[in-house]
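Next comes just one chain, in structure tokens: the form predicted on its own.
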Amino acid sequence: MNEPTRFGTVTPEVVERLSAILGAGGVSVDGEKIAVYSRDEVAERFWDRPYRAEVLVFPESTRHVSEILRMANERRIPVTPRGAGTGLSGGAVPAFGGILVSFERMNRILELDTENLCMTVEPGVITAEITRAARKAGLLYAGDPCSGDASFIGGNVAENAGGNKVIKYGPTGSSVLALEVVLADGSVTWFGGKRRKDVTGYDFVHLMVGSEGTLGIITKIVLKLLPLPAFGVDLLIPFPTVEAAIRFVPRIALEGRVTPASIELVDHHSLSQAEKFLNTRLPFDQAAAHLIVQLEGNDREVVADETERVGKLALEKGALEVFVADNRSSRDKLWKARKSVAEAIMAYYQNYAKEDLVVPTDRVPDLLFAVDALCRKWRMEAANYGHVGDGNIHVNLLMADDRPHWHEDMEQARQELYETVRQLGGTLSGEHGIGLKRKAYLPQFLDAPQLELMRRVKLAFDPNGILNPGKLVFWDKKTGEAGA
């Protein structure tokens, strides 16, 4: 990726200006610190070269962000927003240097409005803190990404994180009512409000959600809250084959007449890595696959009845057993294993491709059959897990640590996998985002008119292309330059 000459650089004068805006403690040019902040969970060895910001800043208010962008836009200096760095697509990696904006100091819950069932927060609030604050008030924030104990809500919104409760509540965007946004020229605007209905103009709220910081920088978020379910149960259901587990999923709704909050799939390889990582064991851990089915409601008898129906149906459809976790300790143990799979794979493998694929739910078996065939062809392993209830499967292709030319082999395998996903009516990412990692593959899934429309939208919001350049949008439709 060649850096466009149209971008300005960070000079001593720029650093001085930033220090005047933020104070000396809000600006860092320390190389080691910048290196740490200039990455996310994608290991640097997967990039073609190290990517580094030129200066790191820590705003504490919307005014700070506005003044940073106004100055950067005047000088055409790239600006990359960063949350907690838990992303898996390189979305917060500064592809063209410039200014890296960390939101860790904009970390306040500003309002919990129980009358309008919403909460206003800054982008640097850890997602789990929002969940706890809502729960304390007897309310539910439905966003539940597996990284919730560490991720910032701003990053969840920027990537439209999905998480575990999408079946019942939708992804992060379904919980976003309004956003305060600083545009590229430093101007500040609000999209949306504490309203549940609004067709007054374009839906800019949900254009911003998932835009990966390429259209504006989010400085406040109004989140929808719901009544907190009084009762909850998690079912751990092992199956003898992955196919049997997946085929059971639609039966829960069609025959069981139940809408779970979550239906998660963890195959044997994924579970074994999580068990080793956590030094724990789950029941029937030699099974080919486990489903985690979460049921919740306000009537104990209704939840108990749904639990019985789903359990009985699972056994009829070939489950090896049904384990009921109905207390906090057992439920936490179960979900800790599920949420540790990604970290475990990164701990035990060096050569991997972590994919975030989505297909229509009835094509998930076809996807996993294709993954098996791909593994045989390329002499590799796979660990598959994820949100099977909404067709979002995290396929992890794994190659031996000592394999020569693994990178080239993995790239070819990924290309074949992507083509299969496209043919199955699927797409490239369900919740991790495009970022720096997947941008080159967008034309495989989006046609030319859509790519051109995205470019025009980008130009309308950010004429100088300074906002998170190198992500999501091809700047020059003729050359394919990835500057913005």
Contents of the next structure:
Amino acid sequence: MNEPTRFGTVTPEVVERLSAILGAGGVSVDGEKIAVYSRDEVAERFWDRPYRAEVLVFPESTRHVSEILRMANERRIPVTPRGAGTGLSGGAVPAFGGILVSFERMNRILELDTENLCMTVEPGVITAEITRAARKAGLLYAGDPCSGDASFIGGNVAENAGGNKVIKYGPTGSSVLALEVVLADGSVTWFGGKRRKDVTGYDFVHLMVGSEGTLGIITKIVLKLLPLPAFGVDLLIPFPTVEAAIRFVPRIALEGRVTPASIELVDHHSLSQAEKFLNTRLPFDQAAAHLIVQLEGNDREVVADETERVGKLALEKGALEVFVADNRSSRDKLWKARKSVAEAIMAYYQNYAKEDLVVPTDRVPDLLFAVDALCRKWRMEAANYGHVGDGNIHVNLLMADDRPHWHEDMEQARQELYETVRQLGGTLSGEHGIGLKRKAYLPQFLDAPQLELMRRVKLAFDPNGILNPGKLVFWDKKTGEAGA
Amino acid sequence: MILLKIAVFLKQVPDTDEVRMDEKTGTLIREGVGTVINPLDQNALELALSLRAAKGGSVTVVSMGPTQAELALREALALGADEAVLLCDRAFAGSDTWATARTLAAAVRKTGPYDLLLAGAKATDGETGQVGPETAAMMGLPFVSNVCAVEIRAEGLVASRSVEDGTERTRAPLPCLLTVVHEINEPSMPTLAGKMRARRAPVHVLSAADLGLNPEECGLAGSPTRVVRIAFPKVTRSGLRFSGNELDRGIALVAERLDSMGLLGQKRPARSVDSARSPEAVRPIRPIELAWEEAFKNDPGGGVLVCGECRNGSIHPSTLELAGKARELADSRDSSVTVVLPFGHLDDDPDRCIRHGADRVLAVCHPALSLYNPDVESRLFAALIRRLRPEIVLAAATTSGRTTLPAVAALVDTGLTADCTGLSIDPENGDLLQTRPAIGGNVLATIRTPSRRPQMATVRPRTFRLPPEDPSRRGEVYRLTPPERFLLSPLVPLGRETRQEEGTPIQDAEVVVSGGKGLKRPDGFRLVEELAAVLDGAVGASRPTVEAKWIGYPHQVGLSGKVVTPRVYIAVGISGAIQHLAGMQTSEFIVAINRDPEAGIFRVADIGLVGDLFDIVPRMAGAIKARKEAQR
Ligand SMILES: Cc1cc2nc3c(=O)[nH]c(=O)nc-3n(C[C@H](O)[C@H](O)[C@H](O)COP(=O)(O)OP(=O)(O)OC[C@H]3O[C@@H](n4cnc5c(N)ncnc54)[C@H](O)[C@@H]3O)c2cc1C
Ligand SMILES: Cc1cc2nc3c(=O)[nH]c(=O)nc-3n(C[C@H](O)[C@H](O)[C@H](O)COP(=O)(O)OP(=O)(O)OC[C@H]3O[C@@H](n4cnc5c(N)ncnc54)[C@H](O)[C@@H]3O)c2cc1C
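Now that you have shown the form predicted on its own, what about the form predicted together with its partner chain?
Below is the entire complex, every chain and molecule, led by the chain shown above.
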């Protein structure tokens, strides 16, 4: 990473200005506290060096954010927004120091509008709280990342987080109707509105979605809600091979004639990590892979019919058994296992690469064959799991703790994997984002005209490049990064 | 091959995660709230299915409930149960545990006979754990509660039951009833084939008339207890903050609060043995020997009877707490307090019960009583209650109290309120008002036993402060030897094993002291451990300390660790990230120690101490120790 060249630094006077804006309680220069906030869920040892913000701030309103940005823009001080820090791409890591903006105090649900089926929230609301608030009103907020008990909605929007219900409802962006955004110079604007259609101008809402804090800072979000299905059921289906599991996926729609809310895959290695972590067992845990298929609807009998149809089909297609979870205790058990795979792997392995690959759904088996071959070649293991219904597989390459030069080996293995992904028509990240972690690989997947276009978009929004520098976009031709 | 005919009691409970209250009417909002099979009943069903798989036989599931309870029964059928019986009648509505047990007993008689009856140790809504033992006692069947392992033998079975400090093994004949805890197995998930079969299988519905029950004996009409009031305990945090030279005051306040919560009193019975032996504590009291058959034949009746507990030769502290509380209740009724102490041998001084408030102590002693046998104990207590005719009977809500007392209540035909945290006398009519938490602590219910006597309650240990001993109190100690017929029992206790002291699991501890990244170094946990030791508490941890391997994963509190609800949670050097709060914010009393006044942990703390933990923690441990010393 290049050293910051022409960015301004946070002087005592800047801290004073920030305190004047936010009050003393809204600003921290405590090194230890800054260190805690200067990272996300990417382990710090994966960076070339620790990155630290110079000052940490806790705005409580759009006005606060606007004043912070106006000042930062004048002085060319980098500003990194931070949600809950559950990101898996280093997006919230302050790569060039400067001001780190935590949204934990902008955490109010401002309005639940049942007439227009939408909810207006601040960016620091925890995703699961939105789900709960909607559910209380008999409504569904469809965003459902596995980290939802922790992540902030602002982070979800900035990353266009996916999750478990993408095949039916789309990623976070599909639920976003409007955004209040503070632009780099401190001006405040609304993109979109409580409208289901809108062609008045560019679709800036969906440009902001997934922009990882590089184009503007999101201060309010209007989310779309749906009627909450009355009944849900999860099928847990063990398969003798990963391939059989994946081949079954398209059959659900084609022959089963249903669109499940989710189709998740957990391979044997992933499941055993989760079982160890949770000290629990799922049935048939020796199987090569398990699918979780979620069906939902408003009529118990209809859902039961669909369950039988999909279940029988699975058995015809080689499933070892079909388990049916339709009450909270068994559904929770199954999802808890699914959702803790990521943490379990981090708990038991030191040397891993956590990939977020996405390929056309019919190429997933090819991808996994390639991963197998790669594992043999590089003498490593892999744990694969993820949202297989949408072709998004979290491939985790795992190397032994005591392996010398694991870092270099991993880098090469990863390069080979990326090459395969590209050939399969896939790409680098489906939902975790580019951030700091994957930026260097971006040119392998996007061509020069597109990279150039991204640069121009970035500079149109943020001419001084103060917004989350170091992430997602190459905007400075000379240095490849900072310095206007 | 033994063919086992097994019946499993199944309760459909509201999904506690979704429980909401109508604040105006004080009732549960059930609309839109999902239901689940009571989790421990699933373990009971799993046990039944695995026994059937091993020994052959059949499994019948029985549920009393509204028509929707059919769903729970169908789930059981899907898991492999052979038959499902739904006890459904308007007349059953409003049943307390006693009326429920009666209805279940009638159903068992009607659909049985069975070799084995199984139930969960308690349900997540009522949390009484009384239905199993009451049903068994009403049917005259032996029972073992809190079972964590079973072996079927040629002659009956051997069950291990989990108790506070380990396990006890008991041999029981068939037929008998077992209530199970979750350690016993991992419930399975139904298969598609099971679901398909269950969807089409019949569920037999039986009404009060089918069971030969008179509507007066069922439901609300047949229930000895009445809920008179529901309150919603609001967790309000006092949110006091102390820093700088205010810290001493804050620390003193913490110690004071712990004391008033009864957490600094004597805990280890061993200590009481010492005081019993120290010469100045012992007054020469000569027990009055009484012949069982003649004892208290002409007792005037009335008063409060405490069913005491002795363990390893000493009187359990909860018995002394209850003696104190009983004194208070008796005083407002102008009556007397009797404590019954059953034991095999005793190194302790029964007179301590008198110094804590009793008027007389009945030491019921026989070598056969050294190992716990609920069957013998419940019959002994029931016999004494019949003779002494007390108005009120209290026992500690320990595993043994919560096992024996339901059987006693069934034998003497009266209601029982489980696990009370408040007891008082209604000034209007002299009834005992029994207050207890329910539905995961979401409500506090106040219960009365209007028309039957005695009024019985088990009381959560350490709810009432141990009163100071009053050396001037006088009373009588009687010694009774129960006749052999009481000691003949179908249950044979085989022995007990105390758990190796590797620290209490954090979910079970009353006090949890947790350390976070603020401890700086792995050995920082020593500080936390020392404070925990002073409080007899368990050690918890935040995730980064577990990740850094300063401490093991079983200690992790939070979203991806354990959820704990201790009476006291002390967070040391923990910032209070939402994922950590998710694991501890429902603790009764929270103390936070952090040098950052903005730390999120202070938002949930009752008392926040702002400063350096390396300074505060030792001072706090010192202050608590000093206060404990002063107690003695
Ligand atoms: C166990 C685990 C499971 C996960 N499962 C999933 C999953 O299923 N699907 C999925 O998609 N992701 C998943 N993730 C990744 C992560 O949770 C998501 O990317 C999430 O959206 C990040 O939210 P956050 O609030 O933690 O954001 P942070 O990590 O704090 O920040 C993420 C990005 O958002 C930017 N940002 C934050 N707030 C704002 C704002 N107000 N304005 C502008 N930019 C902002 C930051 O600058 C940064 O670039 C998982 C992570 C973990 C640890
Ligand atoms: C998906 C997911 C799941 C998670 N699950 C959990 C979980 O189950 N449990 C959990 O705990 N976390 C969990 N986390 C992590 C959580 O987000 C926080 O990172 C973590 O709780 C912080 O731990 P901490 O408070 O010990 O450390 P820090 O946040 O580093 O806080 C240390 C604190 O110590 C204080 N301190 C430092 N020195 C001193 C001193 N000398 N005296 C007094 N105070 C001092 C500091 O002021 C600071 O507040 C999870 C995160 C994710 C993304």
